[in-house]
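The data below hold one chain only, encoded as structure tokens and taken in the form predicted alone.
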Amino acid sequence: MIGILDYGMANLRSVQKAFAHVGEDAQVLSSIEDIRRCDRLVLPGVGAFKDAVQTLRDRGFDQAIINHINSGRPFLGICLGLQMLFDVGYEDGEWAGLGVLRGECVRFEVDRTLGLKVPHMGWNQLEIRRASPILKELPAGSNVYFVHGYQVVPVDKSVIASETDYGGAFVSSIWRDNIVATQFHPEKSQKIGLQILRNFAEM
């Protein structure tokens, strides 16, 4: 089973459609129990940071998270879902993350003098940097949709799966075993999006 953990900051049923439309039967979880009877789990999140991980602490999710992923069974973060795997998080203060994988969440910075906003919103192009399993058979150059005012900063520059340009390169997904992560969203993402859900659920 794909479980979708609600924890009252996602757009779950959006994520959730989008696994239906690739004939994946996922399901909105919502209790410690059902995350540890999930077969892959999936991360979504919007929202501001601080809020996200201590909705999880309140509800003891953050273990049963941590302890899904080094059970080996297979991981998706999407957007916030992404940066709270990291150490620590910047927005509005200082705050510890899941501190699965080593590194920072920091403010999106960019020269705006070349027109360029934060929050970064829109279609912009995938750089794979390595063979995730989540990225198999998409084109070079995929397009796929960000909304975020923060990137992460891994310490471990090997976990990077692909960068993606706004300004500069920031990390648009990453891989490390059994986990995969994308700071775009897959279920806005359309034609592409959908392949990156299929490949999850072939993980």
The other form holds:
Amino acid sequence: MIGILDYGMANLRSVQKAFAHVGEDAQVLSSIEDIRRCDRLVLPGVGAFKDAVQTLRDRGFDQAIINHINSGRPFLGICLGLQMLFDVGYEDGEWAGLGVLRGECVRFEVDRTLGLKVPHMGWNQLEIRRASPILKELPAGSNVYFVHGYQVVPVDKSVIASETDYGGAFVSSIWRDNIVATQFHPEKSQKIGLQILRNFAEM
Amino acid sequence: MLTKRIIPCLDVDRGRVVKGVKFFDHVDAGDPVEQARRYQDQGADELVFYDITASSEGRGIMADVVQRVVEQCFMPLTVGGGIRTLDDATRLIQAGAEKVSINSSAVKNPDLLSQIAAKFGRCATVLGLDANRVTRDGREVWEVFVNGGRTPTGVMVMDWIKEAESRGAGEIVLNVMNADGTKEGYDLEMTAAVSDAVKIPVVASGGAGSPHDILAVLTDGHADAALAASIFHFNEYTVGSVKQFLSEHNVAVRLV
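Requested next: the structure of the form predicted together with its partner chain (the form predicted alone having been shown above).
After this comes the whole thing, all chains and molecules, with the earlier chain placed first.
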């Protein structure tokens, strides 16, 4: 069973319905016990880094997520669910993340440096950096939907599965062992996004 | 490269899509889910649902519409119209909307933008803005209107967009009323001025009559996205044909 973690910070319905559309039973989870029982865990997220991480900690979900990942079961982070995997985020201060991956989450500076709009909002292309289970069977130059003002900067570049260009390359998805995570929203990316969710279900 | 977005807008009254012809004579145009699917198949990048339901008891229906649409449509949905409180916004986002668009209520209570941005992030917080070119003391000004464009506010467009941005809006939908429904093209001058003045994306609205108009607002009008209603509703053009045209004119769009 695929579990989508409900911690009050996300648009869970969209994710659940997108999985349903590709024939996967995804349930919304709201307890540590639920997390322990699920085969595959999805951590979505919108909103502020600080509030999201704090909510996870307050409910004891942070350790439950880390335990899930350490057990080797598949994990998918979406948007903030990618960003929170890292050591630290710099949205409105400096906040510790889950620390599963080394690196940080920093603001896009392209508005100041290049006059580009931030948030980076809309459809942009995946430039696949290495073959990964999450991005398999996608056409070259596939467009996916992004909406974010921050980006992750991994210390270990080998976790990068794809990059995307917005005034320079940023990390649009990562893969390490049983962990996959996307800066974009597969649940909002029509056919390409549905394929990515299917890929996760088969990981 | 980030592509320019084409966004059909659907007016919804008590759970049904309606099509206005020159501001009145709304005719029933079907089920929102069917219309949304049709636009998804054509390659729409997002959808905007605008709730024009007048009665408060009809309002709850919009959340149900959103719930049904997200079962079939896997693209961003923005919902606007009648959102007055953080609870209204929460209800729609929990139903599956990606973003909520706040118009009149933001003018009356600018803190609402801050509240929604604090809870759901800047990315989910859209300022909807009805602007009009009017003459005040013998000179033309750009003024913000509310209540479906009926009520002038005395607030100037260029001041309001800066305030909304600083309060947490992550996107602006600029509807220029003088152009709206005319099909004579977007207001390129005002759109460009607004887009250049803020660092957040600007969606142009009002006046689309042809693919040329959309091309113009995405280039000379500096818009990040173009919203259109009637040219798509009446099947004059499909989203796909507009995007093909844009692509042929070197505008980066997502082709499906």
